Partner chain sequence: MTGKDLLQFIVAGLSSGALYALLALGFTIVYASTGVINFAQGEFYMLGGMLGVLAFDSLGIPLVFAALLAILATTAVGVLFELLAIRPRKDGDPLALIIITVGGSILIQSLTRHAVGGEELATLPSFSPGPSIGIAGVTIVRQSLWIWGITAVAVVGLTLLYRRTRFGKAMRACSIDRDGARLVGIDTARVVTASFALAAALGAIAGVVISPTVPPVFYSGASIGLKGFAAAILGGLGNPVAAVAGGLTLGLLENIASGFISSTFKDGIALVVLLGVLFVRPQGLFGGRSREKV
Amino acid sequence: MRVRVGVAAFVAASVLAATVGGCSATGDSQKDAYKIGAVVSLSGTYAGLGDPEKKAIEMEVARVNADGGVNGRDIEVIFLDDATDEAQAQGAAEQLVLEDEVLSLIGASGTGQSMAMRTVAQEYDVPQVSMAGGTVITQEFDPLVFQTPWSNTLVVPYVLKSIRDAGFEKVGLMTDGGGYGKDGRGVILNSAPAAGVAIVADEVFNPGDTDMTTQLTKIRSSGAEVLLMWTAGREASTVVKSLDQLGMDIPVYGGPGIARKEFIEGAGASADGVRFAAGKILVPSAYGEGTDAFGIATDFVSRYEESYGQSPDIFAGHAYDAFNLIVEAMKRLPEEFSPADLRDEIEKTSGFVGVGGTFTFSETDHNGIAAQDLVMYEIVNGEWKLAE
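Now give the single chain's structure, the form predicted alone.
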């Protein structure tokens, strides 16, 4: 692995760059590798997302290159850390395009950072596959930008229906002030009336906040029957711990942003009982044993566990899908192709069975998955289980 520190002069803070690939025993060493740039959050509040994303991509690079690469060429992935910062994400994307001359971008881990990268994709006509769940990423349609997670427009109605089906009508809402939280808040406020629930409190916290007492006290006084938390940051654990400290015994629901061990480990016993919607990778039997999706998921899980000694989360799955959507498109192209050719071929993806669902893109849909790819989980004794 080649490691270098520092980015282009236009990035205010330094980031870590690591290149993975280009050393296969089976690929043609005389041919230049196909280069992909990946911007992930390896530090900052979304570090719990970026770490498994990077691991999953590294694992897939090794697998593809061991199988001969693409068109006899290795795949080389260059990673940059955006530190959960939008300006750094944009600067990193510019470096990858202008200095490393990548054919495609993967990233970012967060919605705001993905949107910052999007400006680079637009300026230089390089396709981007985001691993963040904000609706805005693909709903504000751009021909160059694709998305592997289930967007908030899919997840929010699913969660609200689960809340209503459980008999709750009054919802206290807590969202983070970052891109994912802002996007989710907007979708929740718009979707609540149709779901038959009322948002009786609407509170926001900022990345890095360590005290949620003020917001939760307001939610308690609102008469909320349930707390809906929408965030992808480490602050989620602070929310539920503060809830216990205040003696607020109300159910907690969330979205895919809290589907990670970091949340459970940070919250401890306070995480028990929390329900959230996410894809099926956390309990692969949810795919249906014997299905293509089950086979792909269990293979991914076993290889990830063997490589890293732990099970993958949904964020590792988003990275698996992003990388393989690009690589499978490359395989369908002749050897000499441009970023524009690659963009067109990614858009032609149909019936790609991934970890997050089955993807079919079109000229108007660059998310390509459906609500049927979601399930509801409950955290029980520090483990996620399918909710009954």
Second form
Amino acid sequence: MRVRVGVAAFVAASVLAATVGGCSATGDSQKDAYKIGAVVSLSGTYAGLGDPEKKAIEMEVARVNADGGVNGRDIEVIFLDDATDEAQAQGAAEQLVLEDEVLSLIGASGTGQSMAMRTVAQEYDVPQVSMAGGTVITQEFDPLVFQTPWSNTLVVPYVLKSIRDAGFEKVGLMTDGGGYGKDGRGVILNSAPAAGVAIVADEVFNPGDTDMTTQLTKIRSSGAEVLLMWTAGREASTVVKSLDQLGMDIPVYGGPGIARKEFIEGAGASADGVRFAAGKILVPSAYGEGTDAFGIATDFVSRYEESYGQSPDIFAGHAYDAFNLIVEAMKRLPEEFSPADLRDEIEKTSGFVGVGGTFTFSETDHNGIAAQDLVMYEIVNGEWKLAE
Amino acid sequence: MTGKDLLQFIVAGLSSGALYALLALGFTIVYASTGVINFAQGEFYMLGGMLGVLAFDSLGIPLVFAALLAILATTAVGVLFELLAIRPRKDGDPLALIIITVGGSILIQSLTRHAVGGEELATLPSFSPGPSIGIAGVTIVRQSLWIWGITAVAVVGLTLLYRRTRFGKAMRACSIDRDGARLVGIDTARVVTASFALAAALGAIAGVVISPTVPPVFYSGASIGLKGFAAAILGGLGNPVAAVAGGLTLGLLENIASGFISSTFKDGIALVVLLGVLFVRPQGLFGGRSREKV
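Moving from the form predicted alone to the form predicted together with the partner chain:
Let's see the whole complex now, leading with the same chain.
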């Protein structure tokens, strides 16, 4: 293994020498690009997340380079697919660090894959910005790892407060057995007492479940006043459809995992009235018209629509933030810097206005956004509206 | 927990159980003619749902015809898969065939993902729209009636096919002794193709009939395939009635366990059943001592 790495390093060094040699002949404008490695899920279960993430980053790379790059150098992002697989995410990260010698990693799309990449970031001292929402990514703190989505520790208390403010106390919980749901369930059970609500039923469903009536029947018997559903999967549609079919007329609350057009298309009329918390990107007027955030978000949305003929979803926004947090940090550094310098500079990010919110990192907070970046939505006639 | 809740769990169990039964029938039929488990069975379920929704939403074909088209197209995929991947392996080596079906499953899944995309599609409208039916405080979803009806038709139809038709007799002969069947002049290759066609059609039916509640997506075949496989093993890979009994039993076990113990264990039940049966009663709960398969 050692020998192979040595050979790879030698090949890389020769290639590098050749490129550098070539560059010096053509002048300073052809200096090596700054390399960033992105691990996204382009196949497997999370392919639907990785696709918009890659699109958003590609769009941003083109914009930054067209504006003259950073310190006169271009940015190059190398994408690798992890196939929604943890081992592949780790392998891809290793390849990016060792062979491509990237200055920073972006990824992954999923929480499990992000955690697998983290071992590589730690081993080679390269900063990593994850686009996945699992609390564990920045809660189990690592100085090298940052995270752009609204983590469950931030969103859950916000949703529970909104349930309590609406006058409800008894909550029936329905979470998926995958990483995101499990993570959310833990945070919900922990935060409920402080929020003044009681979790009277705690039901789990599995990815691929075709029938939710057993769990919902138990929630009905528990006397729950609202259903709180925490999932990012397609089963969310099945849950609200079954709720209607069982004739259960209780309000449904959820998190950013259901901020997906596919949920509305899948659930049809049953999605109406569902309330959930997410960042302000879905209805940009929530940022407040005329603010910096409003300008950035509407600019992002219109450029994305122009490039790809569709509206960006929240995942595209998380990728936009991850990429730009790194680029902004690079801009503050001198021309030559190491991955360690870049990490320090990312941590100094203060008041960066992105799509997901305004990021301010510190030595203890690598998620960097606050509850004021969140807003409650209600689905009305198949559209996201700001809830009163 | 009241008696009413228990009845509701039973209804839920029978409804997901009927779905497992349709998958289990597919496993059983292919096993009978080839002696192998077809790990691409779940992909037929996935294709049924995907094609049904695509035909209805994107092509604007009326619901009934969209559903029929999805089933026919999936059947064609099943036949093609047999002709292109299974038949060329002339010696019928079970291990090679099983690996071919695993490969076929990955291929079908990846092609679908590239052709249709990574996100789930919308759901189909209910086959017979209207409020659910309430009997003695127990709610029965209208779509469940369709699932039960179709499963009943499938099991009766297959039994008749096996018992009453020449072709069915050929299939049974093939399952008892393939070489013997060939010696008496049965075209065993055609029997294998037909069994893949039937299995694909059954998988597609399950996929279409559930898509009013569950939005189809390219990866949905794997988890339901495992359930169908567990149901088929539970039924003993024998006759169609046993496959259906296996499916319903699994559905009931899952839902009663999640009702009275915890829904966390719902998926675990299928695996525990699978392992338990394989260890304790490899011929399945409903498999007799007879070696006859089908």
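All figures in this text were calculated on a predicted structure; none of them were measured in a lab. In this text, the rigid core denotes the largest set of C-alpha atoms whose superposition between the two forms falls within 1.5 Å. Numbering follows the first chain given and starts at 1.
Split into two rigid parts for the change between these two forms, the chain puts Phe141 and Val327 in the same part. This chain moves as two rigid pieces, and the smaller piece turns through 13° between these two forms. With both forms fitted on their core, the C-alpha atom of Ala267 sits 4.0 Å from where it sits in the other form; this compares the forms between these two forms.
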